[in-house]
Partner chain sequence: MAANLANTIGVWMAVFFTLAILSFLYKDNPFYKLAEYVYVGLSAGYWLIYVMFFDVKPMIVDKFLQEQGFERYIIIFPAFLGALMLCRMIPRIAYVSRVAIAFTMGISAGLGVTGAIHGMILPQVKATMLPLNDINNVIMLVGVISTVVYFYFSREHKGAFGVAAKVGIIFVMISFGAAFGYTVMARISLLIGRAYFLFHDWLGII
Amino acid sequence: MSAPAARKTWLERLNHIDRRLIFVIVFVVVSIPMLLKLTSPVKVSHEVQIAYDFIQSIPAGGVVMFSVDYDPTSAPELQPMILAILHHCFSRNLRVILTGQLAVGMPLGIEALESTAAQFGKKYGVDYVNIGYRPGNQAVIVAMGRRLRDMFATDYRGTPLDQLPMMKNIRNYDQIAGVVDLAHGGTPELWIQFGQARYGVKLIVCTTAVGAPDYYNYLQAKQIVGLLGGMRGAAEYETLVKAPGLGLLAMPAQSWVHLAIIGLILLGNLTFFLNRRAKNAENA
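With the form predicted alone in mind, show the structure of this chain by itself.
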């Protein structure tokens, strides 16, 4: 076989690389920094800083409600956020109410709440309460603004709220300092329309990276008091609370895989042009 033909065969093979090899490359590039637990400094954005400042401004004993509105498909981005903000709340002796507008998200919220509460020695019914899920979305948000017990007469275990020391004086949003909505869909817009606009709820939106741009207009209009977007938003909050977690751990892996993808794109374009030049030389 002649040299040009051999070169052509090599270029064609490289230009039509098996996609499974690309998956392996991505897996290796992501795994190395995660296994080595590499971290990199993260600059905190304005939207995350003001979310942190809002939680920081709540007096000890204040109540923060968490609405868990995401499912396991979005957990890699949103679970580090709820863990970081819960860490901040409990470190400041704030009390927490857990609820959700998405039933499949509740187990994720329960796992984060109970694990973080255990770290700080917090007691159920005194420092935190899980009131569970009710269907209805905006109807639930509106009902809680009138009277919390219209929708949630008991907690998720069936215990009447009046029997829980923490809940005795909490009637509606007036006794709740703020709401943290963690969502992968349009639920934050419901909280803005029916919670913030109607009842003046102070709202922090935590969402996926792809969903975050939809909420910057609400941030500029001061309809929300903070915004965390994607894994980077989680990493920034972990930096502020000095509690490194999956967010900070994922930053180097995310950077490495972006570089790997750029490298593969450049390689694909290079082999394409070299292959075309080889064909032109052969036909000349």
Contents of the next structure:
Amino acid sequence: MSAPAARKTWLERLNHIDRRLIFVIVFVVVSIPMLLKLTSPVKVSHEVQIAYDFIQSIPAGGVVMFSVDYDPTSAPELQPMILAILHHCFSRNLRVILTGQLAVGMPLGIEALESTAAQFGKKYGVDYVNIGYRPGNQAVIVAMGRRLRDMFATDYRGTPLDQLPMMKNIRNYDQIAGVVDLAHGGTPELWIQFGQARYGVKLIVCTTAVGAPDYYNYLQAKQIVGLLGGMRGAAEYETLVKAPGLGLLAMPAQSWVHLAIIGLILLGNLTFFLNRRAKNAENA
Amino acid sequence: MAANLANTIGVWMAVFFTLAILSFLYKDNPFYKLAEYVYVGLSAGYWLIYVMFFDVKPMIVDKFLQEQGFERYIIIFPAFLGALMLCRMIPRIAYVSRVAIAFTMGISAGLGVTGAIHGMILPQVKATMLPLNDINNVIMLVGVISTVVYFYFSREHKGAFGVAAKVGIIFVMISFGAAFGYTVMARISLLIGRAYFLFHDWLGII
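Can I get the form predicted together with the partner chain as well, since the one above is the form predicted alone?
To see the whole picture, the full complex is given below, headed by that same chain.
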């Protein structure tokens, strides 16, 4: 008689496991691979490969615009992406324009741009320019397509664009080879609707893992030329440009914690069904 | 020296606020509340400064001083609408702000309609019209049609129509599953980001 009672207690305990214990398990599982600096091979997906190929196809001296539309809440996913793509651009002597539609995100873009530019010995105004932030979302995208200077007469420091050697011949998207939109919200859709559809902008979308599924239809319809989704996308791009960063460091931790979560889901279901069977047997 | 000190102070403050926010996982507490309020206050202040110096000053004040003729005076119109928006803070004349809101709504609706048709609906419909010589194209077509059938509520889901709707819900569920999987990855990425900050920037052990 005592054995079923003991089993029921054990099952019930498992079924009502303290959520804080799960938090500790997840933190430990995330930490161990990082502390041990484990590595895991990363297979590059089609959507990241075509984004890389597009940047690779731009001739030296071509201009790439980066739109920073994320803030610190998404930095772990998007910051490794901007670093990897900037690394690729500067290594190929492409020129970069930085802008953004989210004020609190601009410092992240500036930090990434200036650190990568310094790494490659690039000069402000010649190889890269920061034109800063403007509110207005789609209105800004449309206006830049007509005449960039309508929205940005100066760079973020207040220097007129015509005084910057790199910007002298850049009037609108016609002189920009492609736009990389790094976003944690819906701005890529605005770029697609108003930049790509209206002006034929070649667009690479870099988004959080949560947002990534929403953009596969645009990729399939060839409305965008590449898609990087979440930390995995960053890790794949880091693999392609051979510049390991947080993306690659995080992949083993991602894999381990996903296994742990699958295990916890299975355990939760198993204890639920065992509990129900025990209760049914008790009632019978 | 000063830069190093500022960096050290910055890292320690970030560590304090990271741990304060994570302490909510144990239970709500004053440290979490403090971190939450500081974040909200800082973000609001940051937005205000940014909008003043990167929007109001260059787009209104500087432009008004630089431009000549009609180009100069047309700037008064959006500035006036912006001022009307601020009337919301004065209850007696709050209704005046509706003029500016109506203007914004009109622009957004106009842009939204053209953008959605030209940039989303037409290209997406075109991308669905594919030759059925590939299994992926067949799956996509079945998925699109059956999902549209599922969301068609003007007819009862019975018979062949019901079967199509049931197939549609399977596609919808698969899409939810993929979205949920991606969401788990996103949330874990944020934890990894904070763990990396603690281990690398603060403790320097990785």
